[in-house]
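We begin with a single chain expressed as structure tokens, specifically the form predicted alone.
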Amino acid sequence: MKKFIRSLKEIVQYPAAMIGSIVIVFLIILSVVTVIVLPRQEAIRLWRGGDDTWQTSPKNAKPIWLNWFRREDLPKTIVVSTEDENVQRKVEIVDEEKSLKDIKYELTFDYPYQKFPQEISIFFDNKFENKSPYISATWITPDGREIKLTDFTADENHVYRFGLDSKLSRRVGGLDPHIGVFAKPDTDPPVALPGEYTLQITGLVFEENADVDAELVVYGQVHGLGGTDHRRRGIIIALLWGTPIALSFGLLAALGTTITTMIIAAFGVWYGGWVDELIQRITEIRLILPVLPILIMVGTFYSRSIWTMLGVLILLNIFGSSIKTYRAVFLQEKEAGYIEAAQAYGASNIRIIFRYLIPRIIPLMIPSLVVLIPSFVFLEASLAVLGLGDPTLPTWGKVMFDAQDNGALIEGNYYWILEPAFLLMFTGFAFAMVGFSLDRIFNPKLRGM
């Protein structure tokens, strides 16, 4: 305990170690909160969800914090529903005997932006038994102009997308509908007209219990803290859930590799002879085998599960170059006087290895363990970028793969790659700063450097 307290006091003297420790603690807290607030199954459901899950999100929208650095804000997504409290529902009886009635809504919203939205859609949720309602929609601009959008006989679940209506495009002067309904009259190039807009919806229903509900979505150019991808998914989910996955993968791989390697090296040195020779020959063979191509083969021909990759990675790294480093230290410790004393009072081989040899080099192991964690985090991300990541999990590498596969750099969606890349570098720097500082603390030869 005294050694631990003394080590903590020494760590405080290194600003790099303190900064790195704060970042690591932040990442751990973020991981715990993410797992609690957004459970694994819910995160997977959202990440694998389709249009029904993400229907109110725009495609390839930038994160909303980009507006902090702009003079003119990019439009955010606006959602107005007939189920909102401030939306009034008017019902007019047309023919009581035939159960004909008009249901009218006015969806009003403020549009304060100088830029145009990405697209506009209306999602209808209609209730009826036999006869579909007849729906008409009108768009009213801040300057009082009325633009007829559409009228149609609606299904139970109907989606009206402005951009697919060629008639509406002709009504707004040949412009794209999502531009034309927001454009100031007689402007070339078109300029958005800020102000209060109203969508009037009238539904003629033919049954007593029939009803019409609608949701207007004006898709913005910015959306969410992390932006969105080509499938409308919020990238923030992968950025948050990528944190516990990356830390767990890196920590388990580093612990499994380091501890097992240390134990194998200790057994080889203590027993010597053919045991040590066998370990050294296996290590030399392993050192000429490339790890990444082997993992690529496993992911291509067997399984891309993150746990399969973790197991294979640990097996490949057990007989790594660290075994020779630990062997050199164990050879020195084996000749120490306390080892002879332990043998003299009859300590067993296992007790000597685990009670006297291994504990002596734990201070040497800790810095290398900390530095190893980000290397395994980067390796997992590299596999995902190559398309060999776990297909069920939202990870940082998977985000970068999707961005690369869908031309994020070509389209100018730099956030899509930069956000996960920043988190990878952020994590790597934190562990590197702590690891190098610990190396100076535990290695007396480096303290004066």
The other form holds:
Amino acid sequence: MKKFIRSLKEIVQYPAAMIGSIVIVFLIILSVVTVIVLPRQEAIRLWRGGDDTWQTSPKNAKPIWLNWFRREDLPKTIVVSTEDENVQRKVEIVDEEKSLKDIKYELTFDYPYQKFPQEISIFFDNKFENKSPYISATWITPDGREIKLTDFTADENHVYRFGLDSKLSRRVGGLDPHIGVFAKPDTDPPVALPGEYTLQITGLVFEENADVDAELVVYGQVHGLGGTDHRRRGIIIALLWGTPIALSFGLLAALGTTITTMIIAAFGVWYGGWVDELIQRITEIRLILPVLPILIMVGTFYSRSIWTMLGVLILLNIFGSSIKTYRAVFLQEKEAGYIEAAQAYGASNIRIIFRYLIPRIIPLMIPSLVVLIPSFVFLEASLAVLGLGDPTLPTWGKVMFDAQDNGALIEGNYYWILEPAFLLMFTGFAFAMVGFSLDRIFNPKLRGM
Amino acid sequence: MEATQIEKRVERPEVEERKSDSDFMRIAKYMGVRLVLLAITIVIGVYLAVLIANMGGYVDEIRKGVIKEQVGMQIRGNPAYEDLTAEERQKLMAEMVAQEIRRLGLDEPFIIRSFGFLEQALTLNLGRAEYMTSDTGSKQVRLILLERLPATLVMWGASNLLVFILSLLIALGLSRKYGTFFDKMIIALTPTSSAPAWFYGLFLILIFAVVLEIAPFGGLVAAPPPENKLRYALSVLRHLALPAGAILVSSVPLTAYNWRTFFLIYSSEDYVDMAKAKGLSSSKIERRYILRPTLPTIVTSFALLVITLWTGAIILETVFNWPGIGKAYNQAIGLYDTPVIVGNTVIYAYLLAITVFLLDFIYALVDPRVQVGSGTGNQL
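Since the structure above is the form predicted alone, I would like to see how the form predicted together with the partner chain looks, so please show that one next.
The complete assembly is shown below, putting the previous chain first.
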């Protein structure tokens, strides 16, 4: 054991292993923090959430940190609500007998960008019993121009989307409405006018207790630390939650397959004869079985749960090709003197296998275990990219699947693919670098090479 | 994924006494044993596929679909039934289908039926696809898959050959210049093999198709396909560049590194020192005393790699929109087209077994142990 720890200390001499270890430690810390800060249920709720959860974030917006590398900032999302503290609510009584009232708001916000937002929407939250309120909205630019947006009779949860209003488009000179209301007059191509904008909302209500509330959302071109996807979801959630999932899946799969394989190899060698022969033949057959297609069939016909996949994967890999490597080592160890001594004092077969044979090859097992981890991490991603990812959990592979499915590369949404890809690559390389270095430490035969 | 592990054990040829059989007979015997083993593997793989698919009752559906189709054809083709009304015809058809189901034993317990399914799956007699069609408009699963097979074979044949040649050349070069900067660089690059080819495919598309615009995004040939045969081949080559490149990036560094280690181990043998002492030229030593005894090990390691690569084909073809069976697989998953999924699994089982058989043959040719008749060898 001391020798084992001494060998482990040698790892400091390998720069690649050190870099790899640092990345792995970072990923582990990130996983722990993620699980604490964003509990699983909450993450799943957010990831599966529909329009309600994500209505104030833009579609396919780039991550916010892109602005650090750009000369001109891309606009962020601006949300102003009539329920904000500094927004004043004015009530003007029009006709007391009929309880006609005008409810007026002025939503003011600062727009410091030269670029245009992605789209603009106003979400209304109106209260009334029978007669719905009549709403009109006006847009006031920093240079004092007043643009009449619209007037309409509103339902309870009315949504006014600037982009769908063709009349407004005509009023702002044929431009797309979300560009037209921000454009400097007489610029071609249009440039946004930075400054303080105001949205005036007037709601004419017909009942005593009726009320009007609204929320203006100016959707930016950048949003959140990870950007957003086609369903307005923040990708950062999947990037963060993908870390603990990838690590635990990789580690569990690698541990499960390595340990079962090792035990089977030990049994085969110890009992020898037809047991050994059978194990060898099964290994040969297993090696040529189409593993991924079988996994795909399980995923398509039964369950896409990540834990089912893990179980099937371990089952399929019990007779993995590493049995051959372990067998060769066990064959040597079997002849060792201490085994004979153990037999002489009457140790049982099981005792010899688990207490004397298996511990001897742990140093050999550890490097191959570490090297195996990334292959399982990537396998999980591969299944997700085929559309067989876990239906509830947000994972890196599922982000890549969505991106691929929605033509992220062709439409220029590179962040969508690159973010999960880099995380996958860091994880894979880190484990591979540590594993290869461990291999050289524990297998001195290779060290000279 | 096992191929990414470093092969620690290097097999050394043990010279045994020559028996009197001819070389040909020994190789034939060896290949016979391998053939039986591979056949068993295919049967087991396909049976597993049948078991998995049928637990949801899907295979029963496929078989009943085939029966209905056949009965329908019989009724339509038989002039005796022409005068029947639609209702009578329906009734007759239901009766005949029920009879046929009894005749084929579909009402028997599953364990007996499963062997019937096994036979159908092994002969790829899987009837009609539920949603997919072949380019010629047929819905036969067999046609859909066989039509796409050539594209897959072109891609995998070309890239595997490239991987083999490049790895061998680099490994030889490295073993000569062991310890130099180039050697260290390849060692530093080995972690790239932890990621599968499709993963690098995404990066290659981004760099060469999106940013530099010098390579196509994917597909087999330019649209519309060139009529001139030479142009057609060139266009296929152009489309092949990125997927093949992705496979090279993910496979070559680790493979070259492993093979270089084999070469180094063999070049420290006494007989190599002896050859040097005799004054043989270094190229002769390399060919006869290093490359020759290492070849069986290399073929074994390459076989493991090829098996891994086959599995990766499904996603790589999807990423590059390559119209092979891998992409058909992905489409079938998306459409939930059970017959195509089962058929595809069967085809993969065959392809893997055939590949291994071919490599076994090469192994038998290069491994002296097979020729001296020491039995089944240790390959795979």
